[in-house]
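One chain comes next, on its own, written as structure tokens: the form predicted on its own.
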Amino acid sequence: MKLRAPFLALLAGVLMTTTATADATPRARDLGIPFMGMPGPLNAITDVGGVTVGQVTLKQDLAGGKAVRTGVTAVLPRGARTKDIPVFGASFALNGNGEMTGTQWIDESGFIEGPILLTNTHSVGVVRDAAIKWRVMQGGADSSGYWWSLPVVAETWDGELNDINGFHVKPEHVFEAIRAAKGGPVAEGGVGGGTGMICHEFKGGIGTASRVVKVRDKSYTVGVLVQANYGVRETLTIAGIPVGQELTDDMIYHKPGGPNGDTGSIIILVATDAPLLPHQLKRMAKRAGMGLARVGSYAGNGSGDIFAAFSTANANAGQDGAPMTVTMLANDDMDPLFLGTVEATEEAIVNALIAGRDMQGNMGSYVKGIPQAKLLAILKKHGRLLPAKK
């Protein structure tokens, strides 16, 4: 099967580097797919005040059938202030066949320092080194007199669609993703670090969602961003319906040798403005796995399912000097935040699938985006489709 434009418009040897911006493509809710909970205004991780996202997408057709389909996604927990002010954070690995650098220090110190960067498996090293160089370029060493840094860089494997061993991600792409980070809508699907990712044997990639929850008399926001590259078709579940079992009449995925089980991965980032301490944020990170399960993941042996959570509250917590006061919610008040994490994770993954588009990639591999009309027909048949938004 051959895919037509826009893939044939890619000229061999010409690297297309783009800074991803959100477009007007309908998202899952717009199509009538039902979800529980109340989203924020953007239904994105950027609903958490101060959080910014930047993405650089790399596409190129090379000689001999090779293709570049990769990129970098940068999440800055405090926007431009990220270089100076850390956030309380935590990490959790549901299944550890993957990598997120810096997690030892996150677990030891309770802080996430600097941007969080997402890319492909074999570009973790260059992205990590570039993040350190970016920190040095900002000027002003830390209190020890050094530009000390253990960057947080996470990965999923895009080696089916991308020439992953060509090492096409360069330091300048990392700098550009950080520089481009902004609030507002977030581009989804095959963009940034998610450019070459596959989810449940459909085109996957970046997805995001948020929830506004009430804790006693105060509202807080939970935002989630995923880089979804996991799963098999038969377990795919949307709105509680095992739709993957009915989406079987098309050849929707091809690579040499064909699919071979759940050998992909997913990175999930959870942000909140609720005042939480690191041990509470680890509890939040764990709940992301429950949202992942709702969409049909069983965290297969070959899957790297690694999550991080952070809070933008307590901006003074990273300061040196005299003892300080920080705030926290009671553990008994965390249930709404747990539920919001589960709901936002589920919707973020479905948004990544809905945004996915057919892609032809490395050495004849290709993947189709989920067939939206068929998906909606299945949901309607099962009474799980709302009127589409106009």
Given for the second form:
4 protein chains.
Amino acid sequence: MKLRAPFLALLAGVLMTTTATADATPRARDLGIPFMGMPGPLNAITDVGGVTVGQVTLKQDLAGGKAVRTGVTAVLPRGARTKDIPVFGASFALNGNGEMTGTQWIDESGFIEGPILLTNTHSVGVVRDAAIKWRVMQGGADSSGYWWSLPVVAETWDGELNDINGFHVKPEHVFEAIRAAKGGPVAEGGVGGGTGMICHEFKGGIGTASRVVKVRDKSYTVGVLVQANYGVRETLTIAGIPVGQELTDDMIYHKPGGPNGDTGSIIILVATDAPLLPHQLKRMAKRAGMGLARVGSYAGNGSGDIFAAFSTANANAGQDGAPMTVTMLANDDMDPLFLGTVEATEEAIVNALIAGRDMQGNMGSYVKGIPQAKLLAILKKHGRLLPAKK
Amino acid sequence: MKLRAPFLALLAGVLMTTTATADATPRARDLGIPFMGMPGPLNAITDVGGVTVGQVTLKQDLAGGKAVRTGVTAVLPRGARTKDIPVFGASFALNGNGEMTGTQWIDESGFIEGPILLTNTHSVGVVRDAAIKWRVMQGGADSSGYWWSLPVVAETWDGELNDINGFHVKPEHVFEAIRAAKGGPVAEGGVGGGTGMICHEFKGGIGTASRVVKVRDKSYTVGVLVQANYGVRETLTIAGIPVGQELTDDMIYHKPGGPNGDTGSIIILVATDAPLLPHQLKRMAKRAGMGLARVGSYAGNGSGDIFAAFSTANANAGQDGAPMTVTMLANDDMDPLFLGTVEATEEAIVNALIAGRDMQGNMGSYVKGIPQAKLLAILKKHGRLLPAKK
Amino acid sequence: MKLRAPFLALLAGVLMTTTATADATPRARDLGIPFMGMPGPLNAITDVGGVTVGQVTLKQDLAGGKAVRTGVTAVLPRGARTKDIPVFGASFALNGNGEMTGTQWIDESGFIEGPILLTNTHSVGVVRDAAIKWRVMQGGADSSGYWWSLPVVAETWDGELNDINGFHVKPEHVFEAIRAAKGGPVAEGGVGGGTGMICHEFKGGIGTASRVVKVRDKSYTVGVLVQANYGVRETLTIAGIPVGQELTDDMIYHKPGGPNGDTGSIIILVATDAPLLPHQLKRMAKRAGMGLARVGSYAGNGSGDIFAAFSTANANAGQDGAPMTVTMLANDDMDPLFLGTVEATEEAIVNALIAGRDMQGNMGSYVKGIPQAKLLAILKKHGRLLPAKK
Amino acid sequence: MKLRAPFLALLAGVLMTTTATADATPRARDLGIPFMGMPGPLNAITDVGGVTVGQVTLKQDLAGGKAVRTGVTAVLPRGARTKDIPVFGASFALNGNGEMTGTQWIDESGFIEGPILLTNTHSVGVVRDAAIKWRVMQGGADSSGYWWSLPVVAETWDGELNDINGFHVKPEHVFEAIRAAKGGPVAEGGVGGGTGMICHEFKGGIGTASRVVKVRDKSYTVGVLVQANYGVRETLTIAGIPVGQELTDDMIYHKPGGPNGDTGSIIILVATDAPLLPHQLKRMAKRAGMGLARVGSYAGNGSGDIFAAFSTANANAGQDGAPMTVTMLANDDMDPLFLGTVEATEEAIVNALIAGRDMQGNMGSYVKGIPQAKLLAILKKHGRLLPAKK
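Write the structure block of the form predicted in complex with a further copy of the same chain for the protein whose form predicted on its own appears above.
The complete assembly is shown below, putting the previous chain first.
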């Protein structure tokens, strides 16, 4: 991937970076970590046609040891058309120690309307209302006078690295994340909503992957994007190997002054172009948890493991008017999509870990990126490493 | 309606009546009880095109005071085609002190496959397996060798009037109920699965009603069928009037030797020809509980208040093969269907009560039909009685 | 009730009224409208010991015809102790066209933590984050460094009367609503979060009621508070009489330029001192919908009908540490609580309507209070009016 | 383990074996397959005090190539006291292509009442009604006259090896399975309800495992029992290694005349002595799916993956009468139990596979047991094999 200069700005006193594209860092499978199934060309949620992603990263060191390490990630299911055309969607909470606003309406209506926004736990509100403001600013929505919005905003907690109670996310950051959304490669690791996130006690954050599957001679794509902030070290499993048992340095939990157990969460978004109805998308959302399980999660009590799935097919489904004609796959044909969801979720999480870099944060906190050489050595020892790609 | 002679048979030693048509008894609105909305021509679930109903009634007095007062009601969403073509469907448990088998698959797949069968609590098993046997007997199902069935069988408890632990329902009764299923008027009150049922401490059982609603210049029908066996007297409400407060004779509960509170249940089936997707049908099923509330239910702890809804549209949806094209209503257009469900449910329950007749049952038990003259007098007193129809 | 002068303030340029107590207006049952069951001394949610309510009302006429008609209502399940001691709780969405944040964690954990806040649809975010800020300001929460909050904020849409996209609710209004929370009578109608709300096309808003029920010689209280903003006129039902069919003046919907159908919602909170476990509280929440049905709702597609229930018993349940001892009622003993929930919900909604007063709002909008004399005349005609109380 | 002679009988013309104890076959960890966590003394669901298991195996070759390969497994949460004392419980359907009767009441009441019974798909009905008959035969249940039962019966489909539409399970087999229930080692593989089951295209069936976990210096046990009948070969994963990719002989699916994809299912029962409330047990049930994911499941469309969890603590909770005192763990203390559930589920499934033996069945069908030597060689190659136990 090409490296493109990020857009920098000072907004509300905080240094904002708009991450235009992913950087050139090798991703998990580039290093030889084995995964099953066939990824799409970008191995990203943006392989699902029309899906765009925009990310705003907020990083600044403040007086008194405080540090801003947070941001916003916007996923637009239909790119620029997202503001007017909903997608069929569904949500599922594997462990609801978290927030995803808008889920009552998703599950009632079968639609996700507008962008999906990821941020930190204590900024869900500002991001939610900003999504409404943004829509009003686009015009049209309010023309009848009878219009309301129930935005979808999800979170994980970055209070270890980020001055979370400083409430540094502002409406402008949301506007910028939406504006910046585009297709193509997606930046991973400590960017956007994932800026200050921690996963299995290593630096985590945003990760993505995709699978192309065949159903009766047609190809469909499943794309996954995660904001990974969950997990304890001891259960970390990569390529089936319990590597967390050997990677025991630099742990965060169970240390003096550290938290007693998992304080994390993971948000998983599943996109597909397969024509699935809302109740079928709920089935897809559930499978995200099975991919999560493969990386060693047991959905700890403190973890908000909340998932949403959507389909970009059936663009006409959300319009008002006469009965609409929509397309659906047979339930009997869903297995490849289920398996693709499991596989892409697993890889997206590992991608988030591989993209993680050492980060110093709020009040002297420090989290290490996963030590890649050591990780690869363990996998090699177990015959679970492929040749690296150039 | 014309009275037609029922078919009688002795099967497994129990007198079985196949109720071919409803008898000539006036129904609730014939008596002048006011309801809102416009019913279909039969004011029955069979107003929804293709839906058929078959009922087998088992009544016999046995030695030692024991008495059989039970049966089976079969609802075939697509009539004779039900065995091969599923309907989109959904279920909802308002209070799950009851059983409706097959709901895990309904809610997972979005389909109801095969007939829906209603019986007593302790005969759900025999009816369920008999539904499989019946399907095998029809041939074809098992041709690939890889076929299984998860029949939908629901129940309410008739142990007050019926020798429920005598297990008098046999597979043959199920076969006959399915065989006898037809369109046209539906017998109400103490017939089929409703034979021994009690509602608000009066004789209850099967009731049905329908509504024709307009959505953007198209007419759709909502049909409801209930097996009503719930409720205490004191909260019985008809046409908005708390008539149960004045109809205080012949109560069953709170009497010496009687049960302590509500021992009943109600199964509500909602059918429509409107093209609704499974998640929209779940919304329909929920509204059945709002019609139930209007008659005075508070969904008592002992009450199994379990509902299913299905749509006869989209007959192609259940086939295997290439992606299918199905039709759906806009969510914004569902209000008339919601209201129709509430109204038809209310009327179906009152119809079950009006069709109830005094019944002597197991071990000297006795339940009175609702005293119609007294009921009508109360409604008249409150200006809630229309002129009776001839 | 005594009238006490409300506290007025100009904050963020909007006139804020802290409604200290209810005014002297007669409530529904004072007028002779009949309800079943026995209310508590205040006939309010505050009859449940420890529950406090604070309301901030925002009303101001702005330039260009714009008008502020909104606010915040805070319900503190344990009064001042709410900030530290959670309650067992549960939520239920009858129709999820609305938002109640925090429900994933309520339903996962079985607890409601912190105040429950009601406001307008487009201010949920600011209120949510303000609830976190408020908690941080109280100190203690963040002492370990590992603390996060998932506040419970619910909404209904006041865009007919209120300049909802002006985003007039500010964090300070939340702080004030929480600060002002107290026991005693609760102001009803167009106050707090209910300021700009409309119910069955009459002025609606906040309403409350309670029931005292007996379970095995012990008395328990069920208290309900609603923010009522739902419903079309034609189905409005009071005391069982479809009064909406006769009160056909001053309708809002189906008029030229008006919305096509129900644009409302209702939030219902159910409080009790009965020792119920979380799964039992979910059962309570479901019964709120049955009370709602009695007033004529069919849970229209546009209506966000979302409920939460909590128990003030078992104050020790939320503490960390050794296994805790908690108390629970037998399921078999819940019927009086179920019935009390249905009854109190019905009365709370009617109270909201009776407390409604004509209101002029945003851009010339106008909503009438229910015409009490005409209403009472209809009820009297149907023999459904008791003598009024002085 | 000692081998004890099974009890044989001819009942209803079918050879019935009551499997009194497990045989001497080494289990997965005896072979050196690595698992995490500490098992209880029996590494079985019966490590949870009071839990008993009874199994009846039906095997007979009939005329015309038909073969009986089925049975019943009974799990009694409180052993002999199960008939009178319920347990707190919950259910969860990961993929509902299956049946578990009684779940509406489990999830409503928070209790599992009576034995939990596992059998084949087409015998759920007979087993369900037999459970009622059995209870009536014990006396007492029906003393008030107001008693009903909603038994918990779950299934997987054995139509590949078993003449499933011959309906060979009879009430007497249920009585015998319950009668035979006892503590101690549990027979695994092709016994009881698992007799004809297939897992990842190898012989599967019953498997069990347990974990002992520490919570604040107290030890609790989590026991799991599975009836494993799910999965395709290609995703089979043991000890993290995708062994199914190398064990490609003797596959069943995707062969000429074979089924198109997964036709299986898995029922998972989770027992614990930790004092968990019903909503906490639902959390436990969800984690079973994470253990399942580790073995390579993606919850295929055809798979009925339905789980139930129960706690043997709080034996007093189900009694009628005054408010009861029950004990609960803090949510914050549940992580070890979650992890134990994941680990024990994974091991129970692998145990079912390891106990599987080649079986010839209905109409010439044939399924191989997993080739242990080859499996162990693969694991050894990947450094994932411990020394075998004697």
